[in-house]
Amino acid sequence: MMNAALQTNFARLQIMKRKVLAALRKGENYELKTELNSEYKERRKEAVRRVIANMTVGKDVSGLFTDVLKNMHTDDLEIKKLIYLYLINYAKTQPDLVILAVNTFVKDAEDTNPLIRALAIRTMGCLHVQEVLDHLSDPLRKCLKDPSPYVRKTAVMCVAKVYDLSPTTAEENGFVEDVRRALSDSNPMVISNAVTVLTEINEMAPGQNVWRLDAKSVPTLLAAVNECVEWGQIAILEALADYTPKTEKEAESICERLLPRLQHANGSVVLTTVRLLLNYEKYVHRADLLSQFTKKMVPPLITLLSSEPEIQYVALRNINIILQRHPKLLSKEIRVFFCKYNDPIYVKYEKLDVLVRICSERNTEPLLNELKEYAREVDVDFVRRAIQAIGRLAIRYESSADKAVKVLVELLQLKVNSVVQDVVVVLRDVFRRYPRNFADVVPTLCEHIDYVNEPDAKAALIWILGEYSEHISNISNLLGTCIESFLEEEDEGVQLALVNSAVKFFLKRPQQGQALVLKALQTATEKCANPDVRDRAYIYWRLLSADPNAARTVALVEMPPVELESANLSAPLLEELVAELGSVASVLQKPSRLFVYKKADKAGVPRDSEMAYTGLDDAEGGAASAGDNGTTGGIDTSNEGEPELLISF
């Protein structure tokens, strides 16, 4: 009895096993294949949806190509769209089977519904298969002259795809000429698409000058730009921005007619219009008009700062470039650029750069008060940039130096470790810019010596100790403590600063400094492993032994005051970026020829990450070196861009 029960259970398990294996062999594709061939329309429709869903998440459903193809003959627009999407995705892997769908495409291109006609011609262009190209010519020719503007604008875009696949076919069939004629179309969207296609064809065939905007087409484009959607407006504005007016009157007319585009809600339209106005400045010579155009730019640029953070960032990067062309453009709008508590950090960084750039001597006080608040934030990098900005203002405007130094001293008294480091480095540069003006601040600075532990800050503080040793009552103790830890210092700059300051102290106070300088020089020459530090110590020792007066002229020489170097882009680079305002190039602040494959190849730029600007200067660096030790100044005025990228669109 038990054996019979076991045999029955075993048989059942075998049956279940066979069913599971059969299901596994068939899989989901087998199930979909069955559904696609179902006699019920709703089941076929649901199967097509599932096929597209699987394709979207990356599953391979190319084995269902012929089954999907059978469902093309339908009046259901949704199914037709989904199947066309499937065909576009697998056309390159199944070019022979795509030919089976050509008849349906041709038939759909003559459908009474303009949506289906446009869908068919768009899909045929997107297939990008040479075998389909031969069958595309007649439907495309008809659609380019279709009574429906929606079909015409779609057919115009298809010409660019045909030209990309076979320029000869596009030329021989007169498609390019048809697109040129479309510039005179009655529908503004057809015109904007024609401009886009002709611009792309020019990029595909450099040197052939397939299309060049002429004076006859300009009025048509100016009339169409007001009625297009934003992307159509951008295409027309970019074409007009690259156009060279024949006369000054024409340039003035174009600018005046496009000024309303500055009020558009789309930021890209606004920036492209600003780009056009900046490009046309060289053609307009009337000062009153130029002033009017400049004033009109301000409100829309300010409005962009009320958008989402990402748009704010793009706007600020573009504003940074615009301000290098027109430095006083936004000088009255400084409060608009004050950072908000909820601004992302990348927006705050850009706002800081713009604030320093547009600040003038008359509005430094409110900006210094604002920067003082920023220096109390919790983000260390942002605090550092705020403190450096205070230093830049102090160096740029002598009338504001007193106020800036007071702010720095207030920050110093917060006794926040990271703040103290940055303040010391910046004060070093301010002292170099205004020698002897702020000697009374030095004792306060020395009270915070215990908080100074970063190499740059240590080197800066030790330089100040040597430079102002006569104003510090306990200088022997301070320098002595630093020299005691000479060998513990790993940074070469700190060791060099100690040697320099010890020599300066000795030359200013020989009686008090003799023991200190002897200890510093002995430690540096006998125990220090760094050859540069040893050599510096030997040179000073020999100078002091042979001729103290010569040592005085070397060590106590009056150093030139530190100056802020220009943070502007070089003139050629600035002109390139102004011509690409509102694009990725203006955000990266690098010409597109350096990171777009086609333009990079045309310009002879290698496709690697080591490429550099050829014939273009980077924005100049920060403040001058800080004293004798040769370390970099604490005020960062650099405007280095991101690493070079190569992007293929």
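Numbering follows the first chain given and starts at 1. This one's a predicted model, so the numbers in the text were calculated from it and none came from an experiment. The term rigid core refers to the maximal set of C-alpha atoms that superpose within 1.5 Å between the two forms. First, how it differs from the form predicted in complex with its partner chain.
- In this overlay on the rigid core, K107 has a C-alpha that sits 2 Å or more away from its partner position between the two forms.
- With the core held fixed, L290 shows a CA shift below 2 Å between the two forms.
- 6 degrees is the angle through which the smaller rigid part turns against the larger between the two forms, based on C-alpha superpositions.
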The other form holds:
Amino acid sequence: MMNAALQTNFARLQIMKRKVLAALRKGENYELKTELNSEYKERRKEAVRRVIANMTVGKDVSGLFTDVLKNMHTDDLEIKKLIYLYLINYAKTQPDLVILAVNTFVKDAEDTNPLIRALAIRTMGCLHVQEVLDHLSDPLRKCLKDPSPYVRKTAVMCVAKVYDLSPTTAEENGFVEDVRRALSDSNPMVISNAVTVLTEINEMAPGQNVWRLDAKSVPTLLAAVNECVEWGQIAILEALADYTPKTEKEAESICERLLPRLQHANGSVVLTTVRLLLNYEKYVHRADLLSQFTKKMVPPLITLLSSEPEIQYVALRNINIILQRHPKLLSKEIRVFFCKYNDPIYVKYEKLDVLVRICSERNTEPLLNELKEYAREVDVDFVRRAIQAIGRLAIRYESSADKAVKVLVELLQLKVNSVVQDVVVVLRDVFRRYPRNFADVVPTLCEHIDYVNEPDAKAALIWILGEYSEHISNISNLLGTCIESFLEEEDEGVQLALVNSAVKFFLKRPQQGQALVLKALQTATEKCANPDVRDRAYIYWRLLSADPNAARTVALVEMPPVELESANLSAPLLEELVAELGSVASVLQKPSRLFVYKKADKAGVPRDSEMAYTGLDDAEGGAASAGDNGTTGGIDTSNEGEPELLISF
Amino acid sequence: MLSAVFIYNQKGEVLISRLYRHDVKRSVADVFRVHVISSPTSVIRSPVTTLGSTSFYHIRYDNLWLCAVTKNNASAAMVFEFLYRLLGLGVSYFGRFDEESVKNNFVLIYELLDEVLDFGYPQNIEVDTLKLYVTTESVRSSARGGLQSDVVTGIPHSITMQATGTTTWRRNDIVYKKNEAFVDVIESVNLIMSAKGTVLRADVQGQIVMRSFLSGMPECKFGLNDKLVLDRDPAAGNTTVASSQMGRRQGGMSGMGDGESVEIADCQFHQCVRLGRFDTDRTISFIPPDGEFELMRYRTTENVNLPFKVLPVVREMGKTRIEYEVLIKSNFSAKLSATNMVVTIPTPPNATKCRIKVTGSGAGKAKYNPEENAIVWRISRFQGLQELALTAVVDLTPMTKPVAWSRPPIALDFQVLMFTASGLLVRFLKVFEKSNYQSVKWVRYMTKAGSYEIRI
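Can you return the structure of this protein in the form predicted in complex with its partner chain rather than the form predicted on its own?
Next comes the full complex, this chain leading.
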């Protein structure tokens, strides 16, 4: 008995082994092919699952097309859905074979179960194959008039898919007209999908004005907003935001009807409502209403800051834009933008920007304290931005300069390498803004001279040495040491700064400075490899030997005050971005035309990697930075806008 | 709109890939992996990555990356809302959402993805509705079902009506023997306090979670001690609480006198709440979904009752030693107590040894945890109006290149039952249903720490 059992087991093992080996020989697809044609339902089902699993990880299973298709005619909804998924993926590669599937689709579209009818029509649309279109028209026409709203809303969406593939087919069959009619459907979801589809078709066919929201449909949409799912609300709100009301009364009533949307739990509904309200500001003229609208926007915008970090990020990028339209909007709420220690870094950056933007003269003190905290954190970039923010506040509000400089000096004394570099650069800008105020800080700064080791910071420090030479007791030593290592400096900016400061020092104290300036000019003209530095040194040399007084008027002249680079977007760009609030454009702060390619110009789509947007810093630069300008040859006097002319270098 | 949705594991292997539009290829999944998941810079600088005309949006959860792809100027906020909703769907379907559960349920996930998005536009992501027709037990097609087809066809019809109707969140045929509703008021209190003890920022984020087990289509009205309502109608403050249970429970609430009201800075509602009604007279009226849902979220910033006051003294004694003295006082009724309290006190990365002492009754245990660079102080129960203290001396190894310590804030975690930091109270919950049944309602309150930071 035992023996027999063992033997059969052994025989089974042998068979299995043979099977496995065979499978290995012929590859997995071969095995799947056999399984898909198995006489057992369960095995076929399992095989379909495996096909989809392979498809997911990127293996090519397109060779199994006919075998998969054979299983399509089934009562099992799970298999059906999986096979549909397979078809969506591979239909394009096998257009002639897809026709084999059409029959089942057409039959399914007449099933008594609305779920199956909808599934068939939804999937057929996704196939994206011209050949299927002809077979799709009849079922689609029926489904657009289906008694079940679930089927109708799916059919409406299918029209967008048809239009995407062939606008003429969609027009000739009157599908677009059907969708327009669906705007007055009894079901809110059908209405919202219709709005979605018409908006999309407008985008697909720019300039053709396939659909324009007219005053007649507005009341239906306003009613549907209250009833449809949140996603549909967004579609309707977007359509209304782009609509031009016929009368001021209409604009007012639309705004009032939609105000409650600000209380929706979905952050996107809130942002789209804000977008609508901002867009309608040009149509509504009653001051009381306008102020009511903006007042109502504030709490929901702030609430967005307690949602998930990614949504916070989108909200903050948008708040940044909104604040440029309404600078005073959040000035009372500055504290909610204080960073939590564990906020993701991208949220911290944005909060910092908003903080500086909304800070008024009144609340610089708490903000400066806050920025000091940030400047002690770990992330070097964040620390730099915090320090630059301190500089911006100091330059913007004279009353805050004392406190700001005090904070900067405290940070300097932490002796953290990167902090020292950033602080020195920022101090230089602050000193330039208030030339006579901070002489007493300079000695403390000089105590930290050994920590200054990055070119920008060095150049800034040397500029300060030249400017405040009369306040520094050991100035000859300090400048002397720097000039000793003149040739070791590889950065042009540092070398130029050294030449300048030596000249300035000499002009202020000829006796003490003579040896220094000679050494500096000699090294620069004779040994320096950089032509710009050499030229600069020659000019000074000749100027000094020809007419020291002329040199004085050049080197020691009062400089134009440092001005803050505006962190604001240009007015037309701002308008464009307000109109696209909540979108990717608002996050990137670039208008959509720069990164969205319409069908028409698809040929010219640049390759992804080449078009990579790196930082977006151009709009949010720090305080006017003088350090960079030396490199472009500071002799250019025609360029009055540059903060640094030939005077300082 | 969304062109594709991908789910990756930690290593960046694609677990789920669903394309919705023909403007992207399957291979964009690799682009995201190369540029973001395996990017050498470990810190993510933005959750939105735009490369050329393609934008990738991602969120992370457990060991997964959820990524959506768009080619047009889609609403970024909507994409993230969608991804989080998808996540919630996964959690609700599979109990948890991680690599294993995604792999085990990939067929079901594809079914869900087919249902929640059409041509890249979100359709219906209501868990309760989806569970009716996207099930682990595959639904049979009724068409060729033969005998029972008549019976079955009725069901899909009602499902689809619900999936598209005005109350997508509720079936109309729910019956309970005992009609009950449970209301949980859960508040997270956020604090940033300066080292000197000044409150830089304090606010409360509240959440009202309801579990409704009510028959039929109940019409609910919900009332809070909202200042705007009570100011408008002073009489309303005196109305008795709708059900006795609520009244009894409220007796236990302390720190809040009757008739006191709360200034709600802002609130957001579940989509079942009629926003228009709220906008006109601040009435919260709705037909609730069945089972658990978040009825509303609110935020208050005025008069926040901070449950704990922390007085930290941190002295850096030269380069080799730091001394800590941390005193914590509870600031709520002695009848209540906080549980599961954890105080995280940061230490510098070069700390070697800590001598820690805690004082006060039931002061719990404090331990130095080198991985976290912190002293972790656990207190299982912290009575109201009590004081506990911790002193510690931390030795530091001298470093060749001294780096200033960034002094991260002390963080508190806790929960206090029957206490609301905002002072919010539920005044009533009225349920009207056409069969006029009696319903029983319960309310609970809890305050927990959101981000409760004290700088040192």
